[in-house]
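Given as structure tokens, the chain that follows is alone and in the form predicted on its own.
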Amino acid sequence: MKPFLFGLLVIGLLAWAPLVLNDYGTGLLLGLTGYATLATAWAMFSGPTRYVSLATVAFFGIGAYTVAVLSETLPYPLVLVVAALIGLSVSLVVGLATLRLAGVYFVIFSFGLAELVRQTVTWYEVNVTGTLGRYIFLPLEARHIYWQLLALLVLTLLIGIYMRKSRIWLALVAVGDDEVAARHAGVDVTRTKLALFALSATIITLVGAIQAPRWTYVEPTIVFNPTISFLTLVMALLGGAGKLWGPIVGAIPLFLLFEWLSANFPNHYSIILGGIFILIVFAVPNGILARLETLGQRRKGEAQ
């Protein structure tokens, strides 16, 4: 019970913030909760499978010119909607035709796949509705786009304590580990990956639509901007993907050193962001989560 409690005064506290912070803190506080989302929706397919996906800025980028095109046309919650739909349909159809894959050959796809739809979309502005941006004018606040993400991320994480209480999650766990031998074990991988998969994208696809109003102005090279899948990995991995709280923890500490360096070192920060994924990698290969639970069973042990 006071788990649940202490979780609702947090809930709490993040809702009430923005009435109290100024604009750029209620900025800061939306692009971080929406990188702890996204973060968490990848892991919640990645981490137990292992499957390493870089198609997460095509999700997203689906859901912000969703909004973009259907904004003028479609009630706001409606134009939520329907960006779900397209993200999950095409998560289905990409599942089904790329799911067999495994290893970097999965990773090559999920980052050919991003640029496919980048480019598909770029070709279509400009040779069909000749533009190649388009304006969003919705009457939303950087506070009220921040509560709906705060709300996705609870409903996402909810979303994944469910899950590690079920058996799809044992499933997961045994097609990261072999996956020979969890098929053998009577686990339908194909519609296990499948659904875990269309999950993880649906939410990344409301993400990029809760957060395109924020950008006013929205074309191909801002919402589908590597850096965004690169960003989201390299959180869900620093905190631990395969945690339920990982990625938040990965995300706060990135996403701040990330706003700093892209302010001060506006040509420079991708090559550092790809040095401390670098060091990430070697450094804490299973997160930092994963890394303080095995400090905390040494001192047990040493104690013993």
Second form
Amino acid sequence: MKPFLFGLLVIGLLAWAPLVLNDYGTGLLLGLTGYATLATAWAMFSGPTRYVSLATVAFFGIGAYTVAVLSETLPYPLVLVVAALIGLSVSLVVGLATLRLAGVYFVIFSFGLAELVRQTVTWYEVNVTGTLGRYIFLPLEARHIYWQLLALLVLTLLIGIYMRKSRIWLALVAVGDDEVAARHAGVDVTRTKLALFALSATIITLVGAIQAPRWTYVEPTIVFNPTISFLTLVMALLGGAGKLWGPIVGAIPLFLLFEWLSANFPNHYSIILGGIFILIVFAVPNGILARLETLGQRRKGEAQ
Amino acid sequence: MFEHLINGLVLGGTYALVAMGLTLQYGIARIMNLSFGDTVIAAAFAAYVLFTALGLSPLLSLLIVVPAGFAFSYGIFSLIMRPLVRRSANSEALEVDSILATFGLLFVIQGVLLVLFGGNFTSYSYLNVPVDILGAVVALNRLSALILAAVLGGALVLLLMRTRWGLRMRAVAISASSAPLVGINVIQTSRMAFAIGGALAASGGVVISMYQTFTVTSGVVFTMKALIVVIMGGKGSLPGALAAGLILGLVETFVAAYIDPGLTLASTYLIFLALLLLRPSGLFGKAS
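Given the form predicted on its own above, what does the protein look like in the form predicted in complex with the partner chain?
Let us now look at the entire complex, which starts with that chain.
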């Protein structure tokens, strides 16, 4: 019962925060919650299966762009539903084509997916609708967006907690450890991977859709910015993609660092981030949390 | 029609050249290099600078840019990849590690280029004279790009297929774990393959800069296309990369000419998808 109450308290505090924070603080909290959700959703699939997905921004952009296209014709909640459905169907197509093959095909496909979607959307807008770039006028303030993101983050975490207690988690970990062995043990490998990829992609699409009103002007180059995929990946890996709290632990310092870098070194941040990322791959291959655990165990071992 | 065929061959020849580099890096050195296209673009910018600042023709700048690409990749392998090769327990772990490390490298290279050159479209005019071949009009720079790609690619295929050195390379590509049993130094061979792959990327970049506009961010698309060509041709297969590169270039040119230039990447993806569904081991690869 205690962790449950503690959780409620933290959520309550976080939900209350924008009422006392200024605009900058709320914006910061909003961005952080967005990335924390992206990283957690990313790790939901890529953590246990160890399939590196580089397609985060493809789904994020699909969500944001759907809102830009539909926000004036449909009521807002319905727009979110449509966005989620589009994200779901794209992820199912991509997953069905690539997930039954070796992991590297999936990585390659996901690597170029954002560029493909961006070019296709651009082509469609230029040739069919004749408008490149759209305005979003929705009566949503920063705190409204933040509350939605917070709710989505909590939901994502709850799914994560529930999954870790279910059989599907065992199946996933088995797939990540040794796919052939998992198949022999009776795990429907492809279906498990596909379901999880679709779930993770749908959440990512929703993050994009919810955050879209933050930009009043949207065009493909803005919403399909590859830096978003990169940051999500770095955050999840820094904290540890295999742990429930890992992505959030990674998201907090990296988001603040990114904010600081883009304010102070707007031209150099991608060099610095790239360098940091390479360091992470070398120094903490399994993430900070796993590192701390092994350190803790070693200390315990020494004490005995 | 004939004109499109020649242009398609030029584009395809360039893709084949670049993809041969990637297939060496991935097939032999077992490094999945996501920053490959950015090496290509860096070389294109180098050729651009040498041409505009020093008036050096791209053919001459190859003599500077290609060794630089070799040295750069040699250094990257020694600094970043070798520790990963050592650490990885199996080839799958190495694949994931190399994907992650080179993904970081991609942003570093792109960031450096962005600081140096900004985000604008860049091109220069070299040998932009029309040539008449059997009634089709082709720019001389495109024609020399095709010849260059053919010469470099042909030389590499000969080296790999006819020399003892090439035999070592192919042995490591077939089985990195058994190669040491016959006295092959796998790390050394991998490093050489990775560096030659970088040299090919650099030559591809110079060739591309002769007839295409490019930006700092177009590296991703080149990596993507090179990867698709490598997979189409079968991992580590040079003739496969050659054939697949030409096919891709021809398809793209015809799609751009007859359907819509905005849909070339979509057509590339469609080929890739069809291939994944029908022949996941590649055109020339052996079924596993």
